[in-house]
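Only one chain is shown below, in structure tokens, and it's the form predicted alone.
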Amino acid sequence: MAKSIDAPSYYTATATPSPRHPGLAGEASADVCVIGAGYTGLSAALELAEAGYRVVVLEQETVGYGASGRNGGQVCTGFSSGQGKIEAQLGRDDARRCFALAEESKTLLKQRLVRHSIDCDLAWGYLHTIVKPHQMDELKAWKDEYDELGYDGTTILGKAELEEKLATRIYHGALRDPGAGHFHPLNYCLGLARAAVAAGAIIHEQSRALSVEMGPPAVVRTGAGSITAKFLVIAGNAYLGRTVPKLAGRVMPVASYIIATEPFGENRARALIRDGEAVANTKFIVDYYRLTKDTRLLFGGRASYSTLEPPSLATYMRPRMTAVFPQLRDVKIDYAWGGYIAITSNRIPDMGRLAPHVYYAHGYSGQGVALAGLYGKLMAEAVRGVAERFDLLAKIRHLPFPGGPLRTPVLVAAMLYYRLRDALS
């Protein structure tokens, strides 16, 4: 992994103290083996353990090491693709059911915080901002779509209204979504792990899945042992690599970077983002930011398909932040880190079966904070023989990324195109 992908983050520095989990040693069996201790895998493990299944989770690093513990902490509404692509495939009624499931993912998150006493600084309110006046029509169409779906409460803010909320003049308006928000993503992930273990699941950290035999039964081998299981749940997302060749071309790992400033103090923080809402622009290459509980600004973006990274991540990211908030030119950057998210070619999460007893879900395309927990739950339902909701989302067709071994340079070129498009929009 690249240096910044392994760098300590603000999240690791402020994580809830949690026990480590011993690596797998020797051969063992389970009802269900789960690959990946992020939101997806832990959600499935929690549901199945509570239902009485013997569950073993294999994690190649530590709980929340991947996107689940490194992301921007933004809880979003719906799917990155919007409703149109889903409706084109499934029709209006099933597309509406998919949106209802996406809404359920936020409810599930809230319920788990309460039920398992997970403290992760959840706050509500989200601003989708535009950088050009003509994009106001896009916001209106977005709001109309939400209204038609029965998703109430969104409002459109003009430039003057928005500038009362944000101490910047670069935007021309925003769609405010009171049903989206932000939180501490690693603390949520660690809380899911504690809940899964309390329910009876076993987690093995530093236990990378080196090979997978589909079976039945499924056999997953690590460097120090193996798990034989009746069912297999694959939840490695962007960090799965080529461990399961059939899944390798279905998602593309994309690096995203985040910086965290020094604390501002409450007064200066609220002067910057008055109501403490999460913010993201509507460009293809998104900037996103929010305040933390201890009054820092977390600012992320600069998506990259390349494995190359800048020599100084803080220097690389600072101009993005100061383009929005010039008044922060002299602010100290305390943390800078990166992580991989997985995108699909149509920006809709990919879920399905590789065999009747082998399930997978990945490719949340930047909106996995809430969706991943739901997809894990739906895989658990399918293992238990209740697959109607799983099958609905699994009906969505996904094309592999083109280019084979050349797909990375092809997508780097595509990213340059979208950067130019954003600049000229």
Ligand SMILES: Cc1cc2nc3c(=O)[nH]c(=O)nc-3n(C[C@H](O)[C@H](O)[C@H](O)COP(=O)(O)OP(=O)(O)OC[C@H]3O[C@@H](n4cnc5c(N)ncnc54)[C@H](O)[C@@H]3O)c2cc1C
The other form holds:
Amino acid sequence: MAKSIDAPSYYTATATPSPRHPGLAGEASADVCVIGAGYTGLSAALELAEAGYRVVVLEQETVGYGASGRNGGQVCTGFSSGQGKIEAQLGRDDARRCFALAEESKTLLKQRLVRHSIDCDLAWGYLHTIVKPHQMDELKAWKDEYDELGYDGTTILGKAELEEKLATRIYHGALRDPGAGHFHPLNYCLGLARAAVAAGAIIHEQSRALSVEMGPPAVVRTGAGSITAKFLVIAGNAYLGRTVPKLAGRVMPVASYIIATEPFGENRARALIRDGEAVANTKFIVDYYRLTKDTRLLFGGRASYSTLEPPSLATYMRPRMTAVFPQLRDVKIDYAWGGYIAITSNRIPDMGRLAPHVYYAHGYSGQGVALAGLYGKLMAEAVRGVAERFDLLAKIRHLPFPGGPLRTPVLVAAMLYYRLRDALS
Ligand SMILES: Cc1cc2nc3c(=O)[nH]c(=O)nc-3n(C[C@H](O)[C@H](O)[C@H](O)COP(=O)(O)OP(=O)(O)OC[C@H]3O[C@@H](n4cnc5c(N)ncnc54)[C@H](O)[C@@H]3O)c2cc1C
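Having looked at the form predicted alone, could you now put up the form predicted together with the ligand?
Shown next: the complete complex, the earlier chain at its head.
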């Protein structure tokens, strides 16, 4: 039986009609084989195909099946870890370069939407809300950090000011970021796939990479064929499982769930979020939400390390939504789904080489909507022999997660600790 995390989403119901891509059958060769048709893999494929490389993308399900087709659609600024952890490893100047790259990821996204005529309802404006008065100091420090980085335009809103914009009384303030926003994530992913194919890349859906021989050349086998390639780009993220055992302990899949209400109509929708910003709170286990183009509230949250799925995602998520907006007690939930976020131990994305011709990037830790496109592009640069920017991000160190039979219990315990900490702080 299909898991409810895979239930049809608001995104699949409103997806831009797109061609399907035949599965791999038989043996073939390529300059580059990419595993995974999410933002990371498709971005690398697009760049490399445009540069004249013969690129084959293997996707175990369909384009955007993973996190890229089912996320909250929030286009964020910077890294999930914040700047401090990056600066602690790389020093101030390189950490600033990393922030500049994160900014570039948003520019890249915008450019691609225009260049490839991708329609995905992009809207700007983001509110990072706080649930305790003392967190105002965190917001001020955050704004100071942005100011110091030269990232202009953020403002701090007090409780009263925020309540004029957002129809809830549970927050004590927010940091407003005009340079972050939201969009339809699956339509962006499908658009990237169209652009990659137009540039000459070949995508095979329903083609799970079952085994990988690093080579050189790299040989990737599926159930029905194989690709022999000079370069390999591994972009399976939380969905890769143990396909490449060396990568398995480097990220932890965390489940997150989303509901989409029935449409409210423009007036009621604007009464909820007056200016249509994306919203997230600053707890460890975030709620994230936004309005859709057709005036629904799309509300996500509830990270879970446990592989046990709640019996009804809608019933599970509704109280979370009504805790923020009690006035939505009676609204109908039209869609409920979920997906796996790949987190790293320090919440900084993990990119590197497994061999001189084998590249990987994953673990955007809940903030990959913009970043993954850039990481894909940097892997493409490295394949082309220009690895300076790749090497800057690849030198960040990551502790692997514990493996073996204790992996899940240890992480469930860690999660409980963070929930308790959020509740008590
Ligand atoms: C519920 C949810 C909400 C999120 N919300 C946000 C948000 O609001 N903002 C934000 O910035 N980020 C968010 N994220 C994270 C963001 O979606 C990801 O960081 C980003 O999509 C990662 O892209 P990717 O291409 O690296 O991975 P994915 O999109 O997961 O793509 C990996 C692909 O590889 C395929 N694959 C894996 N193994 C194999 C194999 N062996 N053979 C062939 N194919 C394989 C998978 O099927 C999948 O399609 C969210 C994620 C989830 C799950």
